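So this first bit is one chain, no partners, the form predicted alone, shown in structure tokens.
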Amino acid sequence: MIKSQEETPLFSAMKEYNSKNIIPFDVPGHKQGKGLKEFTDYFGQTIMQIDVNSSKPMDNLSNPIGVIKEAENLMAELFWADSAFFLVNGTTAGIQAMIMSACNPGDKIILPRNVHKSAINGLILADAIPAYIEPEIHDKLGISLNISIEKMEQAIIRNPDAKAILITNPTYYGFSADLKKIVQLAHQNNMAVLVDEAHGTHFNFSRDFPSSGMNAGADMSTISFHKTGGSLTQSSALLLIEGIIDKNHVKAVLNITQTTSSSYLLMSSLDVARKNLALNGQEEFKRILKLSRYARDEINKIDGLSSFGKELIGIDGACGFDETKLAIKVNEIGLTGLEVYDILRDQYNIQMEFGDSYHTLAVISLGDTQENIDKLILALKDIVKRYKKEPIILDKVTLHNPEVIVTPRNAFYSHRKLKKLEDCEGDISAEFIMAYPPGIPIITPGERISKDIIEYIIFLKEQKSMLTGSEDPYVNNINVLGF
């Protein structure tokens, strides 16, 4: 029986629990603080009271049959799925569940190249042969926008054997394709929809959000409740739709790759969240966009900076628009969203969410509020009126998909050797390289690496972005496949 929405049922176990004065005798090792004093003096005693073990009040996650269980119910009822898995590997975890339940060894899986390194690892995991699609470019902006249909048909009449597609909804800057079509033409064709959802937690809560994945009718769909959903950094969810994929074979993936030893911090703050967006999400989201607007209609007000927003809906690979992702064009005042980036952190105290070539980027969520967003606002005036020169414009802002020669599994497991940025043009990379966040790959292995990569990789250096995945922290070398 699911309990109701206004429920915590791991949350109110654990303080339960803790209220019983437990001698502990198991892990972990600290023993409710007292092993870690300088730590438990800062953060408080509660908070290592409650860093529990499994045990039979406490319920299992590999295995759930109790509490965990019960929290599970109702985040599935909340997100219209038929079940949903906690994970506290974030959604990387759930990413690579994903992959690894929809496809055996040597499948084909649908999706766009500019994925999370996550899902590059998951083809990894499970032997599986990616069929990428380019998404759209919007030359302007020098950014990617989303898969356009026509480009998803043609990639489904190329690869009809393909048993899975994966899409992401939306992109780090806010755009999702037409996810409801996307499913209709996957499932005519036998092919389960996997939906990378990490930064969608909060769609189902205003109609001015796009689709949501379980409300397009995919499969499956992973996301980040820590990212928009208010819950602790790391602790994610998994939803899924039965039907083509056996939620028993979900599991069994999940307990290959994720812990055994489960952290009870995370979980009891998906439950508590998860409550929290059931009782005041409409509420909060609407008050959310607000802000949104409010900032993204005086960022445009600034001479030399712009946000796009939902006028870009309706060109290819943007069938919808996240009006929480603002994406703050600022190249037209001579400076790389990545100096823009620094500049708000080092000066102003103010830590966006990530800069690339033309854009610095703020996600604007539950904890937001009108006296920060000024602050932003004030920030970027005062930026401007320092800074401002000449426009630039980059040769490379956005690169095209890189030719795939070994798949992600092979080259990952093939012979390697280490040579110079500089000279590895043609070869083929043995490893990621990728700026992070957003943690898309600029190179993953398997890949031919072209001048126009190493030229990209040379202007993020140049710009101190942080770069990785590669052996060398500095990539001044990369693995490439040889002897």
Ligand SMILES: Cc1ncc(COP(=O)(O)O)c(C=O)c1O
The other form holds:
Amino acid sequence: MIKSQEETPLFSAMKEYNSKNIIPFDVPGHKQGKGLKEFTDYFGQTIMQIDVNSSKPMDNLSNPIGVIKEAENLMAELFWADSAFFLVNGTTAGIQAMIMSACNPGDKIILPRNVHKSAINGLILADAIPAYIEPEIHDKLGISLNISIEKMEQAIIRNPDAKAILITNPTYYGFSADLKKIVQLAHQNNMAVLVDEAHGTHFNFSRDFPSSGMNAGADMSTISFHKTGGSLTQSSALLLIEGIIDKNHVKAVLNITQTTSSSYLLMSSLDVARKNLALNGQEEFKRILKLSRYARDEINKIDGLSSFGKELIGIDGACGFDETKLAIKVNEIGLTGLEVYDILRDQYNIQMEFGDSYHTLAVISLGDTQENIDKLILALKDIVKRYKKEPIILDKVTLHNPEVIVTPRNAFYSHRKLKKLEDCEGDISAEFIMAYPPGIPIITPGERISKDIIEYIIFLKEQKSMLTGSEDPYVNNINVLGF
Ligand SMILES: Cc1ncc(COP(=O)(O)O)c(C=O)c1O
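Structure of the form predicted in complex with the named molecule, please, following the form predicted alone?
Let us now look at the entire complex, which starts with that chain.
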């Protein structure tokens, strides 16, 4: 029987299973919490009792035919997909599975250079060859936007043999590309469209949000339900529209990357969060958009602070903007975004999502209230009063287009050695170095390190930019190929 969106097949089955007081001679070995008393005393008996293993009544994520399948079908229906796959290892697992499903070893994939590192790791797993596109940069804000349609057209012309295009929708800062046009171009050229929708789970619930991947007709999308859909951390979903990609192949790939002991806590949180969005999503995101607009307006009234928004729509790389991403530009008060991120947590008890050199970013979502937004605004006003000094002047972001010498997979599996940054000119990088801002990798595995790149990394370090990805957290050394 087809279930309705008011139902929660998996969560309901879990409650029923729990009510039967079954004696567990299977794993997990804590046996309903009795074997982990301190933890159980803190979190409560129920949460431990429902930490169960796969069984006939509870179904199995590796080959769902029962209550998990029913819950996945409801997820697919709500998100306009043909199939949905629950993920218990975050969107990371979904992005890797999308790349491995769309590309055979040696196949080419077009992707923006500011992709999340899970996509670069997906290239390593799939042995896919990247054809990178540089995203647009907003010079005044110092951040990367999304991909312009012109650059996408050029990339498709330059790489007619590519099997897929991966797009981030939206970027960390909230910018979307013209996804519908990209899907049209891709399909005309027999390329699949894979969407990293880690930050866009909520897009189907208001016309004021950019188009979702499934709405635009993309072949696959992975949504971080745990980020803006309300489920528990690590729970995500891979959505598929069948045609170019076969659903049984996706299932086989997911069985390579996912655990055989999937958490029922995570999966049932997806089931309940899906029901909540189905019944209340439109109303809730109307409220959240109202809060986001209020917060943005109030921040823009504070002398020295600003928060960009929908006024940027229409420039290259900003076909759409998600107003729930509230980036607060703080450099005019003489502080970096990272400093304000720390000050807010340590002195005002406010945890932001992210800080870069110029911005600190709040994600406004389901649990947010007017009261908490007001606390953030008050704290920001106080910070301006206490700390305001000379502005930090933004330097123009420089993009380098490093030469790809070997595939990410070959670079990953080659011999490597750690070498002093200053001595790496001409070497091939074995690792990934990312800078915020602008949120674009400076170098990825398999690319040649030029003199310009070394000088740029030194410059970013002097600027106290946040550099991530390398083994040496201070990036004084880089792993390069060789003995
Ligand atoms: C753009 C983007 N893609 C993918 C991911 C990975 O998602 P998850 O943390 O759910 O594995 C993230 C995580 O922050 C992200 O920002």
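Basically, rigid core = biggest C-alpha set you can superpose within 1.5 Å across the two forms. Residue numbers count along the first chain shown, from 1. Keep in mind that what you see is a predicted model, and the values were worked out from it rather than measured.
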Would you tell me if residue 12 moves between the two forms by 2 Å or more at its C-alpha, with the rigid core held superposed?
-> no
Residue 416: Cα shift of 2 Å or greater between the two forms (core-aligned) | no
With both forms fitted on the core, give yes or no for whether the Cα of residue 405 moves by 2 angstroms or more between the two forms.
-> yes
